[in-house]
Every structure is written in C-alpha cells, then in structure tokens.
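Here you get one chain, nothing else, as structure tokens; it is the form predicted on its own.
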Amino acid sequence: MRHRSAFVVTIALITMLTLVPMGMVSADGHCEFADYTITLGGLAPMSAPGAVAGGVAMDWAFKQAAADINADCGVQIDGVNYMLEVITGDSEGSPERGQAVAERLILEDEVDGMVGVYHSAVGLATMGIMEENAIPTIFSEPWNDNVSANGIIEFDGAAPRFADGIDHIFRISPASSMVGSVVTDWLIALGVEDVVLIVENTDYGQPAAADEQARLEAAGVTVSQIDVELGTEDFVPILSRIQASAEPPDAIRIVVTGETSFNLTQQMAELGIAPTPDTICVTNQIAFQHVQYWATVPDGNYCAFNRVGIIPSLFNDTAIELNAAYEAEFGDIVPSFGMASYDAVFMMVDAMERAGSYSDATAIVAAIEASDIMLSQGRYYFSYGSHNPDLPEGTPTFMWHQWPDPIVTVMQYFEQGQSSLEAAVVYPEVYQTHGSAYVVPGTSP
C-alpha cells in the first residue's frame, strides 16, 4: 500500500472535502472521487450503560482515519478514487441493541465492511449478523476468547460460523487469555498468596475471571470472586465484605469495564481498602486515560492497571501523530482502543485496495488474512485462517483470525495526578520503565 501521511490536512480542508459532490475534483484540486462512497459501519458504546468514554474515543478514531484517508485521495481501487465514510452506530454496550444497530448498518445503510465493537457481549451477539450478510469485519476491542475461537469451534450450541463458507471476522484486540496471563504472571511473580476478583457479570467479565482464577490457583494462590453488574453506583455493601475480613487480601483485581470501574476503584480507595501497603489495587485499562481517571478516582494513586497496546515509550511516528491529535481534541492520552479502531479502518481500506474491490467479500477476507501493514500499534498480520488453517497442537483456538502480537503490560501510578505517559511500566520486565516490579504505596520507584 502506498504511504499515507497522517494528519496533513487542516480542519477546514477536511470540512471542505466532506462537502465536495462525488465525481468532482476535491477542494485542493489534487484528486477526483468516484460517484460511489465506500462506507464502513462502526459499532461503539456511545451512551449508558456502555463504556461511553471508550465509545467516544472509538468514534473519534473512526472519523480521524476516514479524514486522513480521504485527504490522501481516498480508497484507491484500479485507478479510481473512492471517498470513505464511517457510520458509527451506538451499541450502548447491550447485545440486543448491538444486534439492532448492526442490522440497520448492514440492511439500511448498506455498509461495505464493519469495524469496532468495545464489549465482548456485543461482539458475540453481532458476529452472526456479519457472517449471514458476508460483511468483512475487523474487531478492535472485544476480548472474549470466543470472538475469534468460534470461527473453528462450536459456541453456544452453534456450529463454527464459517462451516458453510468463509469466516469474515477478524480481531486485532487481544483475547482475554492474552491479557489475563500478563496480570496473573505479574501477581504470581510478586508472591501474592490471596486475591479477590471483583468481576462484571458479562460475557467479558466471567470468562476473563475464570481464566485468571485458574492461572492463579494453579500457582497456589487462594482466589475469591465477587460479581457485580455494570452500571452499579454504590459498591459500599460489597466492599464492606472485604473490609470485614480477618486479614486484608494481598491484591484486589477489578475485572470491570468503563465508568463502572472508576466508581468501584474510587470507593475502594476512599474506604482505605486498596491500594495500601498490604493490598495491591489492579484496576481496568481505562485508567490509562489519566484526565478522566484522576477526575473520578482522586484517591486512586498507586493503583496498577493493565495496559493493552503499544506503550508510549515505543510509539512510532503514526502513534505519535495520532496521540497528538487526540490530545488536542480531548486533552488526554489516546487509549489503545482508539488506536486499534483507527488502525482497523486503515486495515480494511488496505485490504480493499489489494483485493481490487470494495464489494467482493471473499477477496477482501483473503486480503485481510494476507495483511502485513505497519500502523499505530505496530505490524499487523494474521498467523492462522484459511490461508494457514492448521493450528499446531497446543495453540489456543482463539488464535484463528487473531492478531498475535498485541503488547500487554501492567502500569502503575505513583504520583497524584500523574500523566499516564509518566506512570511506571512494572511488568513484563522487558518493558519496565522505572526499574521496579511494584511501587509500594507511600514510596517512589
């Protein structure tokens, strides 16, 4: 694919480009667009009870990617330039709502591909719709292992989704098992003996917690689990049970997403349960968005959190430019799901260009399987799919149509109000930035 220079146009030029009638020369006169506009559907939780902050970041990333692609003469297929539009549908974090929105995008808006999805429950609920309608899809955030695994195994009594054709679903976010193994390996390396898991009752939370519990218990760690509902505002009754324990746990791991995790983390810290010198606090990845984190979790200093996506010290030029644009818009660091959503749009366009079509799903899927492209989070490719269908013994089934190289780290704040760019990367050791595997509350690395 030709080089694309990101963020090279002004807001005024972007606005003018969106107003140019199809088939006419673009605003600066350097390219001409066909009458047809290629459209992608983007699924994101834009309203409660979904993770609204996540949805806003994803929607911004979809639009930013489309603007950058259009500024570089759009999608180029067989010498013809097509303008690109991404239509974002609000899943609200609900499987039922996600299904309805996906159907609307496919049947009414007639999108040529799909990107996005934040919640695993929404991903699992909508994949069948994409398959039935042969819509090439690149998921950028759902973690449930079965999002990719059910391409080759039975799931919820249904046959593998590509049993009678090709598999249209790809994922560039990590599977839960890929994330959980990093967090649990870190806790085990620290020598914890007992952990409390506080888990959302969803298709993300429950399997993710089950995997983490199995890993911890296999290492001899005692694990207890408390389930909560997304949207809960008062966690005091639940936290009081932990507070009443004879001995504080060595760690509390929050497997809860979005704004709900902020409420839980703040109430836990405010009650003095964690983080303390006795109890490690491990909260959700959205804590990386430090502006919102400190605004809603002012007592959350010394909490650790899993960070999915390339760490700031490894940002390439595309990531640096994307982060600068996001900071200019929101005053915060671009989250991994924003980066992945941006990259998913570029990956889909790259596949269409190499396939020579925006409508031949079979050709586009084959092109996605053959992807080899550098974007904001690194080099994207897929090890297993119809191009290489035999998974070696011991390879997890979720590696089907799964990007194998997402970076997963554990980070920790150690100063009140600290930027996430300055937070310590504590694990894995190869990525450590402050020479410490854990910063004990009240100290500095």
Second form
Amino acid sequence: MRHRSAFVVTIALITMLTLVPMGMVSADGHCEFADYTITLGGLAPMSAPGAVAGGVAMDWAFKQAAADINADCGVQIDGVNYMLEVITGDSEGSPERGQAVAERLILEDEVDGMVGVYHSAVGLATMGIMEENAIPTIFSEPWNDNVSANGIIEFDGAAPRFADGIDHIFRISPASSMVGSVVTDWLIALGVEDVVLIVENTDYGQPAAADEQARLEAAGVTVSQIDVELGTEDFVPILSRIQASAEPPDAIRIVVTGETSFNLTQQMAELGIAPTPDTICVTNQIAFQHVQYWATVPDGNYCAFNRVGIIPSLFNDTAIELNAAYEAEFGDIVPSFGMASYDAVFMMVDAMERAGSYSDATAIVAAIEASDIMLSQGRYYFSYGSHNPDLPEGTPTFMWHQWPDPIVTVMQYFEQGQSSLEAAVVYPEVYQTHGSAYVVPGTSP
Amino acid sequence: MIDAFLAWLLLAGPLWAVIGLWALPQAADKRKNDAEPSLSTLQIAGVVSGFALGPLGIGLYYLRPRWITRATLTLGLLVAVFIASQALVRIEDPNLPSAAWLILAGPLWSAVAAYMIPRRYREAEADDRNALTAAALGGFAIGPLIIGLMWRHTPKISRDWMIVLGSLGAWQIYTLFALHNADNLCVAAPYHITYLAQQTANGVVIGCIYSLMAVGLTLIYSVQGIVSFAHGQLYMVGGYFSFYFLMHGSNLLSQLTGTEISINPLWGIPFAALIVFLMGALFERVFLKPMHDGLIERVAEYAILITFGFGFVIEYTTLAIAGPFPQRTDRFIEVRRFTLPRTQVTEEFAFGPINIIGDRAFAMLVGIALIFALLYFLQRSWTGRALRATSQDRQAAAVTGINPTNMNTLSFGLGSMLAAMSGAALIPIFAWVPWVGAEMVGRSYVIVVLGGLGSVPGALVGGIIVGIVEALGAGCHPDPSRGAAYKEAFALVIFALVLLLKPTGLFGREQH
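Now the other one: the form predicted in complex with its partner chain, given that the block above is the form predicted on its own.
Every component of the complex follows; first up is the chain already shown.
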C-alpha cells in the first residue's frame, strides 16, 4: 500500500514537472502564461563613468513596466499570454562597453527588442548593431540629433539605416535641437546679448552646444564656449576666468549632465557669478530632481533649467501612478528618462501585440511606426518613417522615427529648497505657471 | 623695436650669463682666498649678474666678491627678469624672440644637455646626483653655452643652481607666452597680477586638500612598500561615514532636545577617521599580513590585486547602501566666500579682488593642520619614530624592539584614516557619489610620485604644485575650452618632466 502511494505521488510529481514548462503557467492566479518569456534588452549606465543615477532610474522604470505588464496578463499575442522580462545591460556610459553589452543581449540573451540608452555616444555606437541584427529598438534618452536622423541620412561615413529598406531604430526622447531651441528662444526673448556656454565634452554636449550657439548667434547674441570633461569636480579655475572678464555675461548656460553639473552650478553660485541680477543661470534638466539638486546645490536658488517631459501640473493618471511608485522608491520626482523608459517598454509591447508577433521585426517596426498610444508622457506617434518617408522641405532630418511631441519647458526655482512641482514654468509662454518669463534673483514671481 | 632686444642680447642676456658662470670661479681660483664664497655661489652669481647686467655685473662681483649674498643674487635675478622683459615687450613680431629662443636655448638643447652632461660627470667621477636636472634646466634656459661650461668644469651643483636655472626657464616660457598672447588674462596688464594671484590662490587651496589624501598613500608606501589601490574608495567611504554620522547624529540630537540641531561637519572628520582606521587596520591584519609573513609568492601582484579588490568591494557596497544619487553635508562655515577687496596701489594699477570659497579655505586649514599633526607624530612620538625606522630598515627596526607587523597595521590604518579624513573634509564641498574617489586617487598617485614616494613633505609640496599647475593651466590656456578640458593633463606634463629629470621625485630618497 505504501509502495503504491509512493508510486502515485512520484507519477504526479513527474507529470507536474513535465507539464509546467510545456503548458500554461499561472503567475498570480488570474493569468495563464505560455512557457516562452519575451525578453527585451534595456541599455542603461549602471556604473561609472556613466550617469549611474540616470541608469538606476531607467532600470527601475524597465522593471516597473514589466511588472505592470505582467500583472495585466503580460504580452498578449494571438490569444496567448507571454511573460515579459527586461534584461538590463550596463553600458557604463561608454560606447565600446555599450556595443559589447548590446551584442551580448542580442546574441546570447536573444532579446526580442531593445529599449533605453541614456548617453548619446552609446546610442550612436549601438544603433548599427541593432540594425544589423534586425532588433526593433526604442531609445528613451539619447538626445544627439543623429540618433534618429541617421535613419535617412548618411552619418559618420555609414549609409542611412533606411537604405536597407527597414529602419529598426526609434526615439521618444527629444533631439538636442528640440531642447536647444526652447532654451535659446527663451534667452533671446529675454534680450540677452552675451552668453557663456559651459559644455560637456561628449557626443551629447558638443552637438547640443553647437546648435544652441548657432541659434543664439543668428539672433545677434555673442557666445563663448568652455568645454569641460565629465567627472571634473573643481571648476573654480575655469569660473575665475569668467569672473575676471570686464563685464559679467548676461547668461551662463550649462550643457553638462549628472553630478558634474551639480558641482559646477554650486561653485558658480558660491563664487557669486550666477545666478545674480546681472547673470542668468541656466542649468540642465537634472535640476528637476529637486531632492538631489538642493542636497548638492544649496546656493542654486533662482537657477533656471530646461525640463524635458510633461510638466507636473499636466500629469495624467499613468504619470501620477508612476510618479508615486518612483517617489516611494527614491523619494524624488520621477525624471523624464524614467518616464520615457517606462513608456518605451509599453510601446514595444503594444507594437508586438498589434504585429501579432514578438519575433517578426518587420511587422513590429511597422506597428511601432503606426503607434498611437497614450502613456505617461502623453500621446506617442511617429510622423515620419517608412509609412511616410518623404520629409517636407524644411523639416529637420532628426524627425525621422522621432516622437515629435516631447514637451520641453524652461523652469526656475525661486525659493530655497523648493519642490520642482512648485517651481515656476517660465517658458514657453503657453505653459507659464507664474505669469513671469524670468524671476530676477531676490524677487518673487 | 627689435633694437632693444638685440642690444640686450649683446650687452647682457644668456651669453654674458655663461661668461659670468665661467669667469667668477676662475677669478676666485686665482685669488685662492678662504673668505671667498663657495664655488656654487660664485657660479650662480656669475649667471645672474651676467644675465642681468652683462660685463658690468660680472665686473662688480669680480672686484667685490663679498657683495655676493643671497639677497643680492635675488635682487640681481629680479633685475635680470625686468630688463629682459622690458626688452622683449618692445618687440612687435613675437616670432623673432621665439625663434631665437628655440635656436639658442629651449627643449632641443635641454635634451642634448640632459644626454651629455651626466655622462661627463660620471667620466670625471664628479658628484652627478643633480647633474641631469641642472643640465636639462640649463640647456633649456641658456642653451649650448652651459653644456660647454659644465662639460669642461663639471662644477658641483647645489639646489640654488636648479632654482636659478628653473626660474630663468619659467620666466622665458612666460615671456614668450605673453608675446604670443598679449590679450590673455594671465599677461594683459593691469589685471594680470590679480588674476595670477587669484589662480595661484585657487591652486594652493585645492592643492592642500589634494595633499591630505596623497599623504596617506605615501605613508603606506613608505612603511609597507605597496601602493594601495583602495585609497580612492577609502576617501569616498570617509565622506559617507561623515555624512551618515552627521545626518543620524543631528536627527538624534534634535529628537532628544526637541529643537532642530545640525552638527557641524567638522565633527564628522574624527568619526570617519576612527571607523576607517579600524577598517584599514583590520584589512591589513587579515589580507596583507600573510604577504609580510612570507606566505604569498608574488607579493607585488598580490598587493595590487588585494587592495584593488578591497576598493571594489567598498565602492559597490556603498553603491548598494547609499545609492547612486549625489549627497553633500552642510557647510563648515556660513561664509560663502572670503574676498580680498580691490586695492588701488598706484594710479594705474589696482590689486584684487581675490575670492576664496569659505568651505574650501576651511578644508585647506583642516588639511594643513592634519598634515602638520602627522609630521609632529612621525617626528616626535615614539610610535612615529618606530614607523619611520621601519620604513628605513625593517630588520634593523626589529632588532631595536620595534614590531614591524604592528607598524604595518598601524601604517595602513593611518593611511586609510588620512584618506577618510580627506573625504570627510571634502563632502561639504563636492557632490558625493560612490565613484567620487576615482578622479581624486589618480591625482594622488601623481602627487606622491612628484613629491617623492614615501615623503610626507613631498606629498604636501607635490599637492600644492599640482593644484597650482592645474589652476594656471586651466586659467591661462589661450583657448578657454581646451584649458578646462585639459586641466588634469597640465599636472601630468609636470609629472612627466619630473620623472624624466628627477626620477626619485622632488623629495624622494636617493637610491644607492
């Protein structure tokens, strides 16, 4: 009798162990999943010299998106539910490392799509690999214009990606020119006459600064540029140079990312260079992370900064939920690259569902081109791609496979320790929250 | 106004400097008077007087050798620089003096002198310890003439020699730079003195802070003969220990007293020092002691790998605990910056203002105080002397009753502690992230080699030199963009030159 019971139990166990991988799996009791797990590769800088804080936020967003999708029965293709997993690869902010990690994700982990990328240099270096291996890709943070422009124009001696008939790369972060135009339009509207650009020596900083310089000079503004290396801590000798000039500049624009920008902004304020009634301080979007900003730039009141992404007062339900989850995890407001990374995963899944396949790259690309989906940053769509390959004259080439509607604003703190939710949106005028295009240091809007 | 330059070249300048270098010792040799200044002093007097006033200066000292004192030589050097500057600034085409300098002196003659003279000294069995440095500096400043003189007379070379020749070379570089960049902030009158003073002050302040970290590295090397590759991470973790101590300590005190209390970051320094000292000592006992006990076969490689691994563990553990987001503590002092106000010296010339960020000035004072405290400890206490004795000869130290094993542990603990104190002193100044040590430690390696491995005063001087060179390089480079981008590279140029000219570093021990 005892032998029979043991036999039955053994058979039952074997049956279960055999059937579980072959058939459907119940994840949380209400969904049945196929045994295949769809995997996406997420490229993010998780260690130095990359922008680790940005990478951690992006990694969190990937995982959060996968968790939310799986909680909603995963990726649903032709009536079958697939679990979704995002495997984060650490690019370290380095093009070479990014390429190696992208190849590992594609060739070893056999991912079905790619999302993420923070640094432009990594985006530019890896897009060829994704294209060669026909991996649908949605970049969520690199700003360099060529990331999307290379879809239809030659870049660095390489043929346009679309030359092969299909371009697998999309971008939902803004191009540098889209950001730069807002900041420069604002400065020009304020009537500045001379501007100092302090620029990081990277594939993001240099083209972005060149674009801003061209726009400012076209408006008759005198521009001088100082390049700095990311990771530099002491800027005082460089700032002393500005301080020694006969007249203080009207504005100092910082095109530098990460903690390097925090050090620069703080030292600039400590030396009394900017923000002052004479000189406008315009730092970069990371100032929106007000907990980090005030912790490291205690003298940075009245600095303005460009903000990419939807402004807090316009957050939709998805953004509010995402922000709440992020705040619970990190105690700060969700950054735009966190929102974009979260949205990129959802967009890829949405495209796979509409394409009816997780492996047919051509169908997925076509589905992404046809995207029309409302996510945390708003409505996503692509104006130009193989579905509409002719860019009208005057349309910048970076609009290829580029989400055209990322919101870019200029915001400004006007109280010490202020939350970025309460900071003034000063430009464009349509988004102004305090009725002022600039809050002069020492005053209130 | 080329005439002024040519007149100076004929009536004074490098040619007469070399004649003076030869003539004054010759004259003294003939007189054979015991009251004459020493040979090297006479040589310096010859160079300075010839360069400044030509035959007039040489004749003056020839007739009145008792007038040769340090004060008159310094005055002479200043006069020389002034006369030469006045001659050069009148030249409209800056390419002429540049070309003349490149032909008559400059890097080519420096290399030739550095190659020939030390060999000559060894052949003549003369003291060649400073021959390489003096020859290279002399060739750079005075050109082929000094090669002939040193070749023929193989004079004894004192430190004053190198100071004079180095100053001449530096002045020549500055003057040529000024001729080619007349509008540069570092040379354009009347504000260039203020600007140079500002940049020098920037360099000294940050250099003293660099030194504190480098001192720990050099202490470990001097006693144990290993380079700690965990030094940057110990610096980083010192900042974090201070940060968390201040945060939790302030919260606790606020809760206990019911009022908002913020502990001054100064108190974080001893706390971080204590914790990291224990960390370092424990690590040394567990992982480095086997190396000194002869249990490890490839000691040098082991030391590199084990300290590198230690640093790796510290960095990623900190990243896991503290996260990647930058932190910073409150200020040491509420003064945002100290300003030396503008002072009108003459009708045309004003000096100032010069700004120093308050917290940096405070951190600099902390750094200097700690370095002098360490020097006092090393020089005056029994334990300090035991450390020095161990660094000089382990076996001899052991014979006198010093336990080298304990000294190893103490040195690693102290070295780690100094890195941590440096971190705790800088967290109110820089945004602090788990990888913040990477840049700083790279600079520390440069400083300790520049100052001389194992030398505490060398680390202090090396740090200040690196700070000043970086500040002047970033501030004076004709292209502001490149000046800022190449900031770290300027110190590396000096580093490479020192390695070439004096491989033991500025204060390193001579190996015989």
